[in-house]
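In structure tokens, one chain follows: the form predicted alone.
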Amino acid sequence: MPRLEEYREIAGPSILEELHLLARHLKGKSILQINSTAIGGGVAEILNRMVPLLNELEIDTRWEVIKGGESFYAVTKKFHNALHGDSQTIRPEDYQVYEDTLDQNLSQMSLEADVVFIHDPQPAALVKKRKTLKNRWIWRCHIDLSEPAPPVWDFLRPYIEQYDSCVFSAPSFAQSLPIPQILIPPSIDPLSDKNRELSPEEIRAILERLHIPTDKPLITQVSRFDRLKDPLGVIEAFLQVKPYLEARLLLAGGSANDDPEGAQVLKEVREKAEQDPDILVLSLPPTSHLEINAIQRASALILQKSIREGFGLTVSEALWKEKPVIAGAVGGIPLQIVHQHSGILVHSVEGAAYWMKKLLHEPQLAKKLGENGKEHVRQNFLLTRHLRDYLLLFLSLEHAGSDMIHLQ
């Protein structure tokens, strides 16, 4: 894992000095991070990079993953979709599965830490244990909560209200809650295998191994096979512009351990892709970071045509590689893309098709969008900024009730 000093050239020396200053006031404190999966998805990727850096700053940090069976993850996937606004049929026994699973986890977990940092709805009810502990609790919601379905949110809200504070990725996700709500967008690690520089030889070797042809410009969407990422809409958009350009579409991604719908969506995508030999579907293991890096760097154009989105880290990943990105104007994506400056925001299949055609026919515009996008990510969405925001959050909990914190 990279050490903090390795980020100096990318992030600048001032932010490293700030990180060490903040960490000095938290030295010896303990942080427990809890989520639902160790691999697959942006939360696991961020924690994998964030936890070692917190420990390097002498903030004792450990990371635990809750355990659950198929029935639990089927229920929490329903929760996930409902919190994104989809209509879901959730029965009383589903809520009971959720409660029972977290009770089992509580009987096996140690929650002794100065700060317990819970990520997303799956482990949210662990907070019921805090009554017996003298520590601080944070709920970090990584999903789009702008229009949650009332039954699920009404079920989760009493748990969320027991936290000391909650963290959202975009202002539109804020809810009516009696606890402080903090805006902290996610981040990418520029030194990870998914984002570090690759040589042309490395890129070529990876594409050859994956049997991805390079004889035509590559239009790519990298994401889980999830209906909210709208892979079928991406195929529709590509088929609309296919008569006007020579290009190939690649849908690359995989699934997370806590997403039981992925296999069905992948099957639907493959069936729809069969109608055109220029549409490639690639299912990758969740550890395929170098492969995703190479695919993005080899692409002429990146899509993230989400219908709902918590943040969409693949947007920042692509922008960091100076790629023009067309993405759905939902969730946290508009924080990453200023329309026609650092990328393109769309609201429909037709809009995605229009901009695919335009950017492939106007390479100078595409190049400028990519350049602007990389600088926007450098200023706002790197891991070092994210780490600073978390340190400030931990300090605010240490000084709860204070209007001002003095650091010397």
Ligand code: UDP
Given for the second form:
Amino acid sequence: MPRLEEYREIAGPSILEELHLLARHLKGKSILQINSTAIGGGVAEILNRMVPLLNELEIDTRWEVIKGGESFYAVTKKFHNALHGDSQTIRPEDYQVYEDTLDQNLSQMSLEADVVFIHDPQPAALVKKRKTLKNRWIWRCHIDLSEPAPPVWDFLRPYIEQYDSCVFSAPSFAQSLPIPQILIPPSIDPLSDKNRELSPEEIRAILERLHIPTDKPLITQVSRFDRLKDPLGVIEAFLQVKPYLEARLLLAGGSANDDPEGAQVLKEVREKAEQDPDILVLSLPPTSHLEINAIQRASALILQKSIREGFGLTVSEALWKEKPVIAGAVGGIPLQIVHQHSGILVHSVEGAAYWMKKLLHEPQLAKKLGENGKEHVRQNFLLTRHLRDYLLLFLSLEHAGSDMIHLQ
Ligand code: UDP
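To complete the pair, please output the form predicted together with the ligand; the form predicted alone was given just before.
What follows is the whole complex; the chain from before opens it.
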């Protein structure tokens, strides 16, 4: 795995110096990261890199994953959809499954650390243990909380209020809460297998192995098969402009261990894709980082037509590869895309269809969007910036109540 020093050239020397300076003031502190899946989805993607780099900076960091049965993940997926604004029927016994599962986890976990960093709603109620521990707790919410459905948010809110602070990915997710709310967007790792440079030969070999033909331009969406990523809307948009294009649509993705709906959505996508032989659906195992890298690099156009989105790492991943991206104007996506400068923001199937056609017919415009996008990601969404924001957050907790922290 790349060491911090290897980011100097890409991220610039000053951020590395900042990281070392901040880390010196946190040396020996311990951080415990907790989420609900070790593989699949953006949170696991980030923790895989964030944890080793924090340790390299001599901040003692471990990562634990809560355990739950099928019924727990069915409930937390309902929570997830409800927090994204969808109306869901949640029964009293669902809340009980959630509470019981977290109680079981609490009985088996050690939460001894200076800072306990809890990701998303699934493990949020672990905070009830906080009363007996004298440490700091952060709730890191990665999901789009712009319009949470009240029953689920009302259930979670009393837990969230017990945290020292919470972190959101976009300003529109802020809630009325009595604790500080901090804006920290996520990031991509430019040196990981998902994002590092690949030679044309490597790309070609990977696409061949995956049986993806490259004789026509590829329009691609890489996403878990999740309704909120709107894969059916992507197919619909493609079918609308298909008569005017020589192109293929590729929907590539897998599932996450904590998402029980993936198989059903994939089935619906496959059924709809049967309408046209130029629509390819690829189900990938969760370790397909190089494959996704190659697919993104081989694509002429990337879509991320989400209906709700916490951040949408796939957008930054594609922009980093200088690809023109058409994406839903939701959640954290508008932080990454300035419309018609670093990509295209859309609000409908028709909008996505219109821009698909336009960008494939205007390669100069498409190229410019990709170039601007890469620079925007370099400045805002690389792992080093994210790491610095977390170090600043830990320092601010250490010095809670101070207006200013002096670092020598
Ligand atoms: N991803 C993956 N395999 C897949 C689908 C997605 O590795 O089959 C990766 C994708 O490249 C990105 C992350 O998972 O790094 C998804 O993060 P994002 O924020 O886009 O969405 P989430 O899945 O967290 O809602």
